[in-house]
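Just the one chain here, laid out as structure tokens, in the form predicted alone.
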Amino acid sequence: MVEEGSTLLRRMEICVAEAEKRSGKNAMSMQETFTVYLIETRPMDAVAEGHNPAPDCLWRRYSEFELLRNYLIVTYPYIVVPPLPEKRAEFVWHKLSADNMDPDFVERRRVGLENFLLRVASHPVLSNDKILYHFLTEEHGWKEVVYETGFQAKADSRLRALSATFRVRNPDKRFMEMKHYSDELQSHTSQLLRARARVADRLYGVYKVHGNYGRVFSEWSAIEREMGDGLQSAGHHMDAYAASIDDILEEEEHYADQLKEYLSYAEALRAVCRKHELTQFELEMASQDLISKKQQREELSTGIVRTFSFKGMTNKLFGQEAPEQREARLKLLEDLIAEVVKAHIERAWVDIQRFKEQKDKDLREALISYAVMQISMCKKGIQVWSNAKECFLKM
């Protein structure tokens, strides 16, 4: 699922080895229980040379992974930043625990956090970020380094982004289509996850009902002499079949988590599109300001004032920049903003294409694996009833 050949992955082996439940006081001095995850890193050159050095280890909370991702989103607005695994279980079938401290859920989240780190470390741009390296190698003082970047002040408010969505006049058609695609991807993925949860509920019931077959055959065998052994053997097959559903559905959750990752990826894709809209809106506002400035200059030079401008009146009374200076400054501003928009569009589109190739490959593999698992389950059911048939034939 992870691209090979990344600069960081060539230099460093990364894994989230285990999870551990801890207790402590939060910022409000209240006792809380939380989970920490052990990150192990090892230099790849030592591994390649046949050595097996002890890994460097540090513990991170889920909230620290969130901080890292928020920093990456703000610092690289043109990149579809990989999502984190869900903080609380969603789209679960009713027999599965939704408790975020449940050991099975914590284990799946550990796998998801490792996948997040590998995706970031495999990215051609994100993998070279110094903050990422600090996150992986410096247990203490990491948060201070992140906050010193001032990334929080650069974050765009959702209200501002929403305003740009409705006010931008000339959005790029490609990004409009991609935004629509992300909405559709999220819709279809969530529908698939809901359908899977309903099927899992029914499947659980079907398997457990086979336990009733097992109980009936076993009890019946106690009163039969000729048929007893065959009935008891058939009952054992049914009991084993009924008990196997727990492991099967736990394995199925792994495939569900892969779908959930792309449910979250849809929002990451929309974030890039929203940033484009915001940048485009700022360009349009700057262009309008440039037109206004040129109009004011023209009015001052001709003496014909079409609209009242306090700034224009001030310049008329107290002097103004030379026409050449203003022209140069405005041209520089326009070129600078246009260059920023162009660079954002080009880099974002390159990363979106990279994401689409990754998505096609990952989802194809996940769906094929899911189909293979379903086929295996059906074969197991056929085998159980075939075994039961043999038992009945021997009676």
Second form
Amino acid sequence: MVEEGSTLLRRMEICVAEAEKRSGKNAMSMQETFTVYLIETRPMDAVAEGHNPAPDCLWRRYSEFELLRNYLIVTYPYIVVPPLPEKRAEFVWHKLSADNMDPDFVERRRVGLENFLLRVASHPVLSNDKILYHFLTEEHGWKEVVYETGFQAKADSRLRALSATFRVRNPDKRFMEMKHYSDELQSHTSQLLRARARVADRLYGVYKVHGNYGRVFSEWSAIEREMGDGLQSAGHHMDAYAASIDDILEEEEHYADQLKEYLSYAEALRAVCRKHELTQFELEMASQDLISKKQQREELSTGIVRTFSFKGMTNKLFGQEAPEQREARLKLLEDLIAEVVKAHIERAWVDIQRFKEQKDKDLREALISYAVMQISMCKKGIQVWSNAKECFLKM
Amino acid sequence: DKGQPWQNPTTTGNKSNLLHQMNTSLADGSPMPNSPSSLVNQYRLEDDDEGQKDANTKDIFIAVDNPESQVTAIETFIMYRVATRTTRSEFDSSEYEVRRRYQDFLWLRSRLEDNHPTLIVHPLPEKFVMKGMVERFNEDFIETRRKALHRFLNKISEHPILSYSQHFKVFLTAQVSDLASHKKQGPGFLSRMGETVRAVANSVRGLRSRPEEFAVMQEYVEDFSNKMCSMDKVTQRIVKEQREYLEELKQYSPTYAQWADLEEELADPLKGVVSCVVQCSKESEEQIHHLSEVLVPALHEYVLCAETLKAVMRRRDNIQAEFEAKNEALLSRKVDQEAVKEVDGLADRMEQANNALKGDWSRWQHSMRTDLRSVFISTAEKNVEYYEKVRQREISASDSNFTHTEKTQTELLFLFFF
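The block above covers the form predicted alone; next, return the form predicted together with its partner chain.
So here's everything in the complex, that chain up top.
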């Protein structure tokens, strides 16, 4: 699931090995219980040489992972930053716990956090980040270092800007399409997850009710002579059938987690598209601003008021210059703006392409493993009912 | 035996049709959809002959079909066609076709029970469905009832004693008006009421003691009744859960289809999932159909059988109680020829009743075992079939979507695990 040929991950083995409950006082001096996760790292060359050094380790809680991710999002606005496992259990079906302290939930979160770190550490750009390295290696004082980068302020201003409505004059077609795609992807995956949860719920019901057959067959076998043995053993198979759904659905939860990851990825993708839009808008505004300032200056000096137009400017830009010189400078400015915009587009587009390839590969694998799961489930079903049939034949 | 001559049925337009159908099924051996033998085998997949009449030694075949609504000034009701084919010598003809309504079946059964109080007479479908307010003329209700009536007559025809009952013969052969006049004979309503009242009065005194084997039977009957009710309830619950599962599956496959439209590389694997979920839905419907049409009716029938058994036990007890009451009365009086004769008669009656029940008991047990075993087997087979078909679809869908490397990987997986 994770790329080869990356920097940090090549140098260092990373895993989220364990989870533990802790209690402590929170910011409001109230007692709270939370879970911490053990991050273990080992230098790759030591491992490769066959030494088995003890891993370096530190404990982090979910909120610290969140902090790291927020930092990365702000610092690398053009990168589709890998998502964290869900903050709260969503798309739960009835038997699945929505409780954050539930051991199954904690375990799935542990896997998700490890996955997050592996993806970040193997990313061609993100893996080089110093804050990431500190996160993995320095337990104490890391939070202060992150805050010192001042990313929070940038985050706030970005958020304000992004929430305003704005329109770009020359929207890049590819980004518009990508933004639309991310919306659709979010919509489809969340619908799918919702439907899957309901199907899981119903399937659970079907299997569990068969457990009642187990009970009744067993009781019934006690009063029968010739049929007793057959009924008794058939009952056991019914119990086994009813019990088998727990493992089946637990495995399926892993598939759901893979889809949830891409649901979150879709959000991250959308964010990149929006930030790009914002950047382009700001550049357009800045250049417009620059040009209008020039125009104002000229108008003041020449006393002539002209109507402004962005393209095909007719009035002088730089005052005393000859028309050809003015044309040349104007063209230069336009070209510069276009270059900057293009550079931003290309930078983001590279990562979006990388993301697209990763997504296709990962989801393809997920769908394949889903099929394998279903096939295995069918095999179990065939076995149980064939066994039951044998018992009935003996009745 | 009333010794009255019975008319041969008049040739109706349908009779030649019936002949044709029955002959065709004989000729090529494979049952036609409406022929008696295919319907008879409805619950019997393979007949184990363990001393029971099997398909080869059966000499009477009965079919109940063709429900038609009859409207009179007073009421509306359904008439069913009862078609009989037999080689028995007691029957003047080898084929009969008559029309009967539910009331006629009730009449037949009550006559059989009256004449043989301690034989186990197969139950009839219920008068009306209590829950769900099903209309009497609802198609599904009529079809369910028709099948049960068909089962009833065939069960009677397989009974070594009941199938030779005169009432049974009249039921199968008499035209509607003749049946009506036959019904009027025999003990009237009031006299039968009187018998019932006397029986109740006697049984109020209670039983001295039940012979051991009947005490065991009584306990079995109560337990069996509870188990059958539980089985019935559990199965109906499974059908309900299956239906709800199917509903959700129908919402599930479109989510993949819509997503597939959005994707390029992923379109094929996503469409593969669609085809698998659709197949799953299709097979689920088959499963539900089997459960509702085969397993539920069979279990329900044995719930009713359990009630029949309870009634048989009660009647046997009453016969014993009546004898004991008269016997006690006799002991406290002078020996009176009439009274002694009466008590002897009652003693004989009791012995006959007990023997009849004992004999019928093992026959019934065997029949119950055969019936339930066969529906359980067919249910298990249906479930295996379900999983096999879904698995097949999964495999073929995956197969077409894997790249070469993935195929090799998966083949290795299969070899390893499957």
